[in-house]
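Next up: a single chain in structure tokens, the form predicted on its own.
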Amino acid sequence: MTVDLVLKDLKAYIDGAVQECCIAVENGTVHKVGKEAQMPKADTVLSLNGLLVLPGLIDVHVHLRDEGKAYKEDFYTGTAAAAAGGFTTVLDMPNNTPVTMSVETLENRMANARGKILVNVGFYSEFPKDPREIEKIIAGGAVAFKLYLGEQVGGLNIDDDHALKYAFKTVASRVPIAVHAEDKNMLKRMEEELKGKGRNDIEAFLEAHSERAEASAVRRLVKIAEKTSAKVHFCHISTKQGLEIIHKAKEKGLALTCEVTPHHLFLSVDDLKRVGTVALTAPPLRDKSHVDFLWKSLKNGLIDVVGSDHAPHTLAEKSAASVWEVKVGIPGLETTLPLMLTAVNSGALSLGDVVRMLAENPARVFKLKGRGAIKEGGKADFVAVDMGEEYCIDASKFHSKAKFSPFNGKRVKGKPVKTFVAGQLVVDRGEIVAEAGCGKIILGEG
């Protein structure tokens, strides 16, 4: 037979090890992995000149915006940023305009994305006001639900533990429930107190978004998880206390997973004070003791996933006079892999750590079948990287509409060079070479 594509002259991370091989692709899936002599004939044969091929990365925490927030980012620019960063699958958060929290808003969002996306995209939903709608949203293809405990976003009253328990029981373990764990009442109380004192500086924001606010919300959700069969995923955990509570709950057998962001790993509160509100996010950057604990937990396998929390805004929104008016969030799709590869090159992480937290575990936690590994019969999603290439991050060249980054100017070693989605070359050395709409909508397996 003749297959669509054969990739040769490469090394690939397969089954926990790097091996020299070739990869044959047919109809968007991996047909065969082996030596060049074992490869079938192909319509296209592409030499990768010794590049290292990793499974296509999966970012489970991305804000693609579009619709009412298209001025910040749209489905094309967001997925272009993903592809340029080595991500072949992203999961889109629901705090949009309108909020994704019904079958109708979910279907409309999917319809808007078709024809624009360059990588595979799955969609979160917020919880609806009427819990009877949960079943319909799952049937409609949501990959997960998102619950913001720091502010009221969806239809579910986040102050009502009874309502949360009912919603969690309804979802059960069919799809994950991802949680932004900050205590809303604690945040608002501190924010009003600080505003009353005329405080509108970065230090005030840090006082409001305290370590206690995260720990309190994590503790509350663990108690709810204990009383339901829900599969709870904690987003962007930033503190030692929060992680310790999750670790203890995991030891009891609870079906919990957790995520950390690159900015909470590679930056601290000192960087926030140096860079300013460009680095303002929620939860905020923490002091070095928390950063060190995140790294320790990462290397011990206690953190399941690294997610970028890609959150694009305009520069004007990031530079308001009052810290309370600044839009929180950092664009991360184009910096995550270079930062992680730099950590591999320095010996802080292994290549296996990167694949586990950016491909294998995201696929497992969010039930993304056929993704997260290079194997025969699996999806032909790959990123080819040059581990030796050194360069400085230049935010002005981002494919994202958000041309800023607290990592701007940082020297990194390790670069995504070519990104393949379903066997199609989408990005070649930073240039988009595929047509809009080549990405696919992923439906949840609930």
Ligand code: DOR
Second form
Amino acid sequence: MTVDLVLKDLKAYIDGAVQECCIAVENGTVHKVGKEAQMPKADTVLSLNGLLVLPGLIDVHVHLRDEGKAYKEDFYTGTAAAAAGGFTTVLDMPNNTPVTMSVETLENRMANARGKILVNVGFYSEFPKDPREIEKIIAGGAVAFKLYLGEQVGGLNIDDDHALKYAFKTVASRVPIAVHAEDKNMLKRMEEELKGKGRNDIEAFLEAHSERAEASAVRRLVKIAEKTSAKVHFCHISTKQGLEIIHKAKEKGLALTCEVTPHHLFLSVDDLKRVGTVALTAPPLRDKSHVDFLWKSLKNGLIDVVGSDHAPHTLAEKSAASVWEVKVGIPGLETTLPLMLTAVNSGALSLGDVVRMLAENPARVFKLKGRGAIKEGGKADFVAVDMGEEYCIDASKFHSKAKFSPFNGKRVKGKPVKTFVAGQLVVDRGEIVAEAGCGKIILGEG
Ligand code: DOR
Ligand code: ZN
Ligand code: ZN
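Show the other one: the form predicted in complex with the named molecule, since we just had the form predicted on its own.
Below is the entire complex, every chain and molecule, led by the chain shown above.
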């Protein structure tokens, strides 16, 4: 038999170890992993000159925007950023214009994305006003639901615990429910108070988006999760308190998972003060004691997923005169893997940690079949990295429309060099080499 592609002269992370091997790809899936002599004939044989091949990364927390927010990012630029950053699958958040919270908005978004995407994309939905719509949204292929507790985004009244419980019971364990855990009422109360005092500075933003606001929302959601059989995924946990509540609930046997972002791991409030509003995000960067706790938890295996929370905005939106008007969020797709590989090179993380939190666990938690590991019969989604390449992050070269980063100028070691989606080379040394539309839309199997 003749397969589509054989990759040779490489090392690959397979079953918890790095091994020298070749990979044969047929029809978008891994046909065989083995020695060169075991490889079938192939239409194309590509030497990777010793690069390290990892499973294609999965980012479960991405704001691709497009539609009414296409001026910030669109399906092409967002997925180009993903591919350049080593991600072969991303899950798209629903706080769009219009908000994704019905079968119609979901289907429109899929139709819009289809011809533009360079990597695989699954879609979140916010909760609809009418809970009877939940069923239809799951049937429509949403991969997960997203619940914003920091502000009212979807149709479900976030102040109403009964409505939340009802919605969670309806979803049950069919698809995960990802939560932005900040307590809206605490945020608003503090924000009004601070605005009343004429406060308009970064410190004031930090006071409003307090550690307590995160802990309060996490505590509330754990209680709701306890009374339902929902699988709650906590997005971008930034505080020691938040993590501790989640750890305790997990120990009690609740089906919870949690995520941290690279910006909460690699930056602290000191960087926010140094860089300014470009680094403003919600939840905000925290002081070093929280950062240390995130790292400790991560090393202890208590963090399930690293998600970039890629949240592109224009530079004008990031530099509004009033801190309350600044759009919060950081583009992260093109910095996440270089930062994580730098941590591997310095010994702060193992390669296994990176693969676990950026491929294996995302695939398991969000039920993305055939993804997250290199194995025969699985998807041929890979990123080939050069662990030895040192360079400085240059946000002006991002494929994202958001050409800024709090990591701009930072020296890193470890670079994504080639990204393959379903066996097709999509990015080669930073250059997009595939046609728009080569990514697939992933439907949830709830
Ligand atoms: O920093 C953030 N950016 N936090 C959010 O909750 C929303 C996100 C965005 O969409 O920009
Ligand atoms: Zn969020
Ligand atoms: Zn987000």
